[in-house]
Each structure stands twice: as C-alpha cells, then as structure tokens.
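Quick heads-up: it's one chain on its own, the form predicted on its own, in structure tokens.
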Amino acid sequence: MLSHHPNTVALNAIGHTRWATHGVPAERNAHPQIGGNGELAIVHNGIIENFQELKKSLLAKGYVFRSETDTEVLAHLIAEGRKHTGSLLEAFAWALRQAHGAYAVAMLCPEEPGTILAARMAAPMILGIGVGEHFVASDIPAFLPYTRDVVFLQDGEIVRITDHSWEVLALDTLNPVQKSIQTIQWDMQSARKGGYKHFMLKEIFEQPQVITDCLTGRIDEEHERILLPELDSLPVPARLHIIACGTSYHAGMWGQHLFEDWARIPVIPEIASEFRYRNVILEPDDMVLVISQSGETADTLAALRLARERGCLAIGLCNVVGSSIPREANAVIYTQAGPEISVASTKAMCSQMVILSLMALYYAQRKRLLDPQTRHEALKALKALPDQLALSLPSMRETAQKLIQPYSAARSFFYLGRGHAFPLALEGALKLKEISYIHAEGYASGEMKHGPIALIDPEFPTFAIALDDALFPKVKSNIVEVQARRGPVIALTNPGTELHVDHLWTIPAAWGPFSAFLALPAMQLFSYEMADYLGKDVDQPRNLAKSVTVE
C-alpha cells in the first residue's frame, strides 16, 4: 500500500497474513522477510519451487538465513541482484527471472522511499488506483474501503507505485505495458458482515439473492428460453470435462447429472490437481469447463492451459471479474455472487449450481431434446427458489442449533447420499471438517457396505441426505443398515417421507434436482453452528486460504 495526504510525507507499507508453506508458524518465518544486510523487505504469496538450489548458491556467497522460508531466499536473491544490475527495479526483475514457481511479491527499500515494487507469476495480484494513494493486494476487498478502481495484472508483469503514480512493466524486458482501469460494481458494504456474527453466516443467508442475481437476464420469460450469449459462438460439446477443486469440484459433480439427463452430454468430472498430471485423452470435439470462485486456483488454471495446449475449447465459470481463468478461457460465464469473504465457500457453490443448471438447459435447448413441459417446470422451479429459500433459512438455522449439541462430541461423521445427493454428501462432509475440525467422510450410500460400514458404532453418527426422489427407497435401506449397527442417524429429508431415525430434519422440497438448493444451506448451517458452538474460528479455519494459488 502507498498513500499520501496533504501536509504529510508519503507513507508506504507492506504486510502479509499467511499460512505457513515453508517452516513452522513462528516469528522468524513471518513476513516481511529481510534481504541482504537489512537493505530491503518483501512479502510473498506462493511457492518458489527452486528455492533450495537458490539457497545453496546464496549460502556459498555468505548470505545468512534466519528463517526456513522460500521468501527469505527471494529477498536475498534480490539483494544479490543489486550487485549485478544498475537499479533496484533491474535487481528485482533479475531475481524474479531466476525464481521458478508461483509468486505475488511486493518489496520496499529505504534507498527508494515512497516506492513499492510488486510482481505476479501464477498467483493473484491486483492494483488499486486511488487519489493520492495506490494499493497492491491479492484480492479486491483488501482495498475496497479506499477505491473501486482496479487494474488486473497478468503473469510476468511488474508494477511500480508511488503515492501519485503507477506503471506496469514487462518482467522480461522492463518495457511499459498499457493497462486499462476497471471499476468494481460492488462496494464495501457487500464485503462487511452486516450485523451477522460471521461472514460465513452472512453468505449462507445471501443465497436467495445470489440465485436471483444469477438468473437475472438469463431467462427469456416470454419464450421460456435460456439466454447464455457467452456460449452462442461455441459448438455444443460432444463430451465435457468439468475440472475444478474442492467445493467447485462438488458443484461440477452435481452438474454432471443435469448435463447427462437433460442435454445427453457425457460428462467427466475431473479433480484439477489430478487432471494436470495425467496423460489425458482429449478428443477434437471435447470441451472443458473449469470452475473456480476466484479464477486464480493454481491447479485449475494449469489444467485449463493444458487443455488449451491440446486444442480443446475451454469455458470458465468464475466469480471474480478479470481474474486469470476468464482471461485465458475461450468463453466465460460469471456467477455474479459478489464477494465471498469466508474461507469456507457457501454462496459460491450455490451460484455455480445455478449456472450449471442453466447451461444444461441451454445445451438441451440447442439440441432440441427437452420437452416443453420439463423446460416449463424447471424454469418455474428455478424462479421460485429465492423466495422458497429465504422463507426456509431461519427455521433451518433453528433446527441446526438444536441438532449440534447431541453430536458435538463426535470424532467422526459419515455423510451419505445417492445420485445428485452424493456430491452434496461430499460437500457436507467437507464443510464440517474444514471449519469444525471433526473428521467427516462423504460417501455414495450404495458403496457403504463395500467396506466403510465396518466403522459404524454408537459413537459414529451418520448424516443421510434422503430427499424425496426416485432413489429415496434405496437411501432408506442404507439408513436401516446403519441403524442395524446401532449408528445414530440424522436424516435430511422432505415432507411426506417415512423415516424413523434419531433426528429427522425435514426441509421443503423443490422440483426435480433443485431440492439440492435447500439441502445445501441446511448442511452449511449445521457445520457453521457446530464450529461456532465448539469455539472455532469460522471465517479463518487453520491451515486454509481462501484462494489456493499454489499446488
């Protein structure tokens, strides 16, 4: 950050709140890290993959290391660069050209007061343009109270800022790069808690508005048609690879059922970190859909680049405008979910599921596969979801608050689901373990008896997603199997189903697969209330970052 106010000298500062990637969480490994003999300081997000080789070379030259971080290696490397180049900027670029891996780095040097140098490579960095002050940050909310004017930096770019000027340069040549300023449409109020105890709770309760925003302008009411002009110039995929990580991967798995059922498009959900390291078989008519809330997820971005290298068309499904994935995909659909601050993703998955629903209907429309009645019911149900969910969320929270205490001593949980509820089971388990630190495993209900049923005992509860659909009788049988081993059961179900379990949690039903939009926040609230009851840091769980920008 750099700022200047009348009657004051220019103030500049750098800082980084980080989780440890190299070395234990201790003061010696905290940022900023100091280079040379205290002549410069840097903060760094990412991983320098060749830091050990660089460190060995620097040790031989007499540099003293006080931390175990790769960041200190980079700091000393910049100091070494000053011996080989004519200016601080050239030394900064010289060092970064030798560093392999991912970085978003910012540097201060007392010899150039009032100046910050920053650069990005495979890690997010955004420039904020203010009046008498400029900013660099990994994400927009960091400087949103001060400006909504931003410049999106690309890999291999350096930015030099003072209180009154900014310029972007190419890392390899140090030639100026022309950039345009964009204005962010959402404001700081969107990124504040708004009276909620945690951002996660606020973002769960924002999901009705998220659904409304996702649908706005994407349905032709008169002709009951889906409008996705972003995809009009691309062919209908013969086969679709949906590539993502974590919660976005679960959304993609859920979307698979809709693409295959309505549009008859074969879908392969792929974990990005696995896809990028396989010798994948991609046919000429294959297409990839990469899903990332931030648009900066390192493995997903690498998978996108691999697919493009193999000649595949790529669609990006992202929330953050101007991020890396939208810039590199052939087409992008923005979820328009607004800022998501809590590390545990909630409304982002909801928005991704809405867009996936629209995409499946859109491709069915282009292939002329969907009968008018099914299309009418689907669109009617989608448009009804915001009001239905808004009415249901308060009572869902009350139920979650009542349920958590009997299960707060549990060390492990099963989450079971079938069909489109299986990805929901995976997501429910992920939410519970990432914010409450209770081990949880999502499982396809029919697979339970192929091994995991051996774990069931009176101390091992099961959260069963038993929605009123064609697979309900099968799920009911799986619940009986759990009860036969004396395992306690919470069943998330719809009105009218017959279940006898320890705790029956009834939520409203929606048409077809859209009951998922009510089951999802119920499980999110269960995890939230459990973590809050146990006194955990809900919005900033240990060892996790909002955007995973390194492997």
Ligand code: F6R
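Positions refer to the first chain, counted from 1. Note that the coordinates shown come from a computational prediction; the quantities given were computed from them, not determined experimentally. Between two forms, the rigid core is defined as the largest C-alpha subset superposing within 1.5 Å. What changes on going to the form predicted in complex with this ligand:
- After superposition on the rigid core, displacement of the C-alpha of Ile34 between these two forms amounts to 2 Å or more.
- Core-aligned CA deviation for Gly86 between these two forms: 2 Å or greater.
- Lys56 is among the residues whose C-alpha shifts by 2 Å or more between these two forms once the rigid core is aligned.
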Second form
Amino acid sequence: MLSHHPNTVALNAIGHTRWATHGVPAERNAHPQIGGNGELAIVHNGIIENFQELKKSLLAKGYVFRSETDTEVLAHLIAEGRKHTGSLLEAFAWALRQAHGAYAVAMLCPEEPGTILAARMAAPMILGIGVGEHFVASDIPAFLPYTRDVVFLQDGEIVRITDHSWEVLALDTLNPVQKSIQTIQWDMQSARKGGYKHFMLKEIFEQPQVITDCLTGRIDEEHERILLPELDSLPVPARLHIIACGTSYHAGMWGQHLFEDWARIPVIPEIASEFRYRNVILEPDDMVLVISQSGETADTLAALRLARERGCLAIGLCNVVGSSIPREANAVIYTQAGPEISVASTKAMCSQMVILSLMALYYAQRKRLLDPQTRHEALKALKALPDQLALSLPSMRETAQKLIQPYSAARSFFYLGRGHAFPLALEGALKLKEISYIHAEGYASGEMKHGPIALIDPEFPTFAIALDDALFPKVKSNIVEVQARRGPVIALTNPGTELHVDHLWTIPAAWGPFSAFLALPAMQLFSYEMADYLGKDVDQPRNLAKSVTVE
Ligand code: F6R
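Moving from the form predicted on its own to the form predicted in complex with this ligand:
To see the whole picture, the full complex is given below, headed by that same chain.
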C-alpha cells in the first residue's frame, strides 16, 4: 500500500498479497475489495470475527457481495458509514468500531484522491516516511528500498497519509496521537526475517500471535462456549483416527490426551504412510481427522482418500487455504498460522495444538461432559497463553544459548516424556535431528528400561520433560535411573519441582496440559540454537522439503 507523488504525477495505490482466511484463493476473493457501488477500495490483513452478523445486516440493506471475504463486508460497511457520517475519515472509523477481530486495513477513495486511510487492530501496520512520498505496510521490507524512517502504529490507531503529510489519530475519538519516528538499521535480507537471523527463529517468536489468531472468533466470551461452526453439521465421532506425518503427527498424538480426557472420545493416532497400507478397520461411526500444515502431504492425502472411500467422514486441520486436503475433506478447520517458511515446522504445531484443544473442548461441550469450572479454567488459561509465552520467549532463548556449548559435542540425545509430554519428547527429538543432524530419539520415559537404557553412558545426554503434573514423580524416577548410568541430564521443568540434574531448565507452568505450549518453544529454541552454533543451514536442512508431495 503506498501513496507516492513525485513532481506532478500523483500515484496512490493499495495492494495486498493475500494469505487466504475466508474464501479460497481466487480472483473474486483477491484484494482490493470494493465497497458500495465503487465508492472505495480496501485491502485488509486479518480476520473480522463478526463478519457474518455484519454481512447479514448489509445484505438486508441491499448490498451485493461478489466475494466470500470478510474484507468485502468491511468495504461495504465503510460505504454504509458514508451515509451516517460527515466525512470519509468518520465513515472509516464508524465502520471499524463495529468490526471485531484483527485487522490492518488501508483504503483509497475517489472522493479524496491523493489520500490513503489506514488502521490497525491486533495486526501489524507500519508507516514509512519518505521524501514526497509516504507508505503504510504490514511489514517493513515492503518499503525498505524507499525509506528507513518508520512510525510503528498501535492497536486502535488510524493514519491518514498523502504524498506530503501524515497524521495519526485515535480510532475512538479521532483525536491526534503524538508519534515518534524511528530509523531502521536492518538490511533487506534481515528485514524479510523481521530482524531475526533465520525464519525458524522468527516463526518460533511468532507463536504468541499465532495462538491469538487461532483463538480469534472461536470463543463466545459471554457464554464461555467454543465456536467451531465448521463441525456443527457433522456428528460427534464415536471414535477418531487422527492421521498425519512428522510434526503434525506429534500434534495429533498430543491432542489424543485431550480428546480422551475431556470429550471421552477414543482416539487412534496414525502415521499416514502406515494407515494407508493397512487393512484398517473403520466402523460406521468412526471419523478421521487429518492434520497437515501444507494440506499437500502425499501420504496424508492418500490416507484421507482411503478413509473417504470406506465411507468415513473426514475433517481436515490445515494451514494452507485451498490446498488439496481441505478440498477433499468433509469439513475443514484452518489453523490461521500464516505462512511457515522454515522447513522445520514450529508455529504450525503450536497452531494445531490450539485447534486440537478447542476441538476437544467443543466435543465435550456437545456431549455435555465438561463441568463449567473446568471449561472456565481451560479458556482462561488458553487466553492467557499469548502474553505468558511472549514474556517467556526471550529468557528461554537465553537459557537455550547457554545450554548449547556443554552439549554441542554429543553424538546422540534421548528425549524423554510421559503422558502428554511423550509426543513433545518425540517432537523435541525430531527438531534436533532434522536441523542439527545430531541423532536423537524420543521415548516414553517409562519405556526406557525395556531396552534403550543400555545406550546410556556419560557421552549420551538425556533431555527430560519433567513438567509439574501428576506424572512428575514417575518422570523423576526415570531421570534417576538415567543418572545411575552416569548419563548427563537436562530437565525441562516448572517452578517448585525438586530435581537434581546437570542442567535444570525451569519454565513457567500453565493450567493442565497447556504447559505444553511453553515446553514446545523451549525445545524448538534448544534445537535452533544447537543447529546455529554448529553452523548448519537452519532454514533449509539437507535432504528435506517443506511440502512432501511424493510418497
Ligand atoms: C518437521 C516437519 C515435517 C512435517 C511433515 C508433515 O519439522 O516439518 O515433519 O511436519 O512433513 O507436513 P504437513 O504438516 O505439511 O503435512
């Protein structure tokens, strides 16, 4: 989005590379979206939660919709605002005050040529100050070749730019807000990574925002209910096969604990490449849930097709809108994690875990199994996670950095966990091996004594997930067994536990199984720092591809 006015030729433009949230990627859903009868054009990054209600009332007023986007709703709403207010700025603010959710939005209008209005709420927006030209964008790289002078907008702020002027106003009052200009020192390469050294690190640090985005529009605050309208028309599964590969499979294994505990739905986690080649038993009331960030993984897609051929209803849990799995599933829930560039998956798993938590609560709600107190605690804890995680990530990274050197010569690692921390152990091991090329095995800690403990010696470290939950005493005993074989131990734990290990890594606890949302990034950061320290190609590990579209 830019406003540019060199000499006498005025050029104002808005544009948006859309990451689809509502409506498939198609020309009619592309931006800009037009409001009213061509009175204005807008681009929008984010999600308008109450777009359905707003759309209903706009349809009743005779507005014609040409797309499936929530953006078009906003465009028509601004056009409607024009009838109720004195100026374009007022109409813009009038409409935005009614829109709940997340947005960074910019608007052009023939009524005020040469002006761009933009605003932000829970989605990034930056103003770029040039000479005879100004810019607004979601990200600094969009205008970095033209200016390094920026103003960071805050939630609830509107900015009005022309080629020679800019002002920031409060959305509520339209009073001016004082802002300071900052100068960016990054080069283009690091700007694309938001100043981070690698995409993987950026994506790890995006997780608080990802959790917020996943929860957006999915909780009815007033009645403390989960809203997953995608599933409303399907029955509650009598038994659920969760099918996926790699990291997505680990998310599914983690989700099993929640489905079984809260919704009392028996779950069978399945590796897609195994499921598709077994004479699998699917009962008439069974359903499958396929999890895939890309929505294109060949084995997962084949497993979905097989299940559907056998008459089974299939739900897709995917990140990429309009990819193959969503097109072929009976229902789809999008994780809304945004593009994941790094080959090693991080924020996608976090987003899958949020949706799995919501799904388990949703089915418990439909089965009337969840007592109000547990539901209240679960929702409160979920909503607290973004702030809790954002506060913890910097110190987690520091701890990870300190831990690397003593372990960087290790040839192999064990990752141990029990209960819902067992899938996290598998994921921790996968992350370490795929980007640092250190051999790592994830094991259920109670299973160690059935063979693998033979490997333990002073050169073979163990990364134990020892969270403060009911299984802590058991994990503690397993750690002692490792120490009795002189194996070095890093223990990832919560405040208040008592453990004597080589390196104790204490992270904040969250309610119930949600401590996983803090343990996961700690392990991601450990692998990241290890791979970076060892000089590996973090974002593009050898032999791996982001989408595995072959068997
Ligand atoms: C690991 C990783 C892979 C993917 C797996 C499934 O970091 O990225 O294990 O999780 O290839 O991919 P999706 O989720 O796209 O089906």
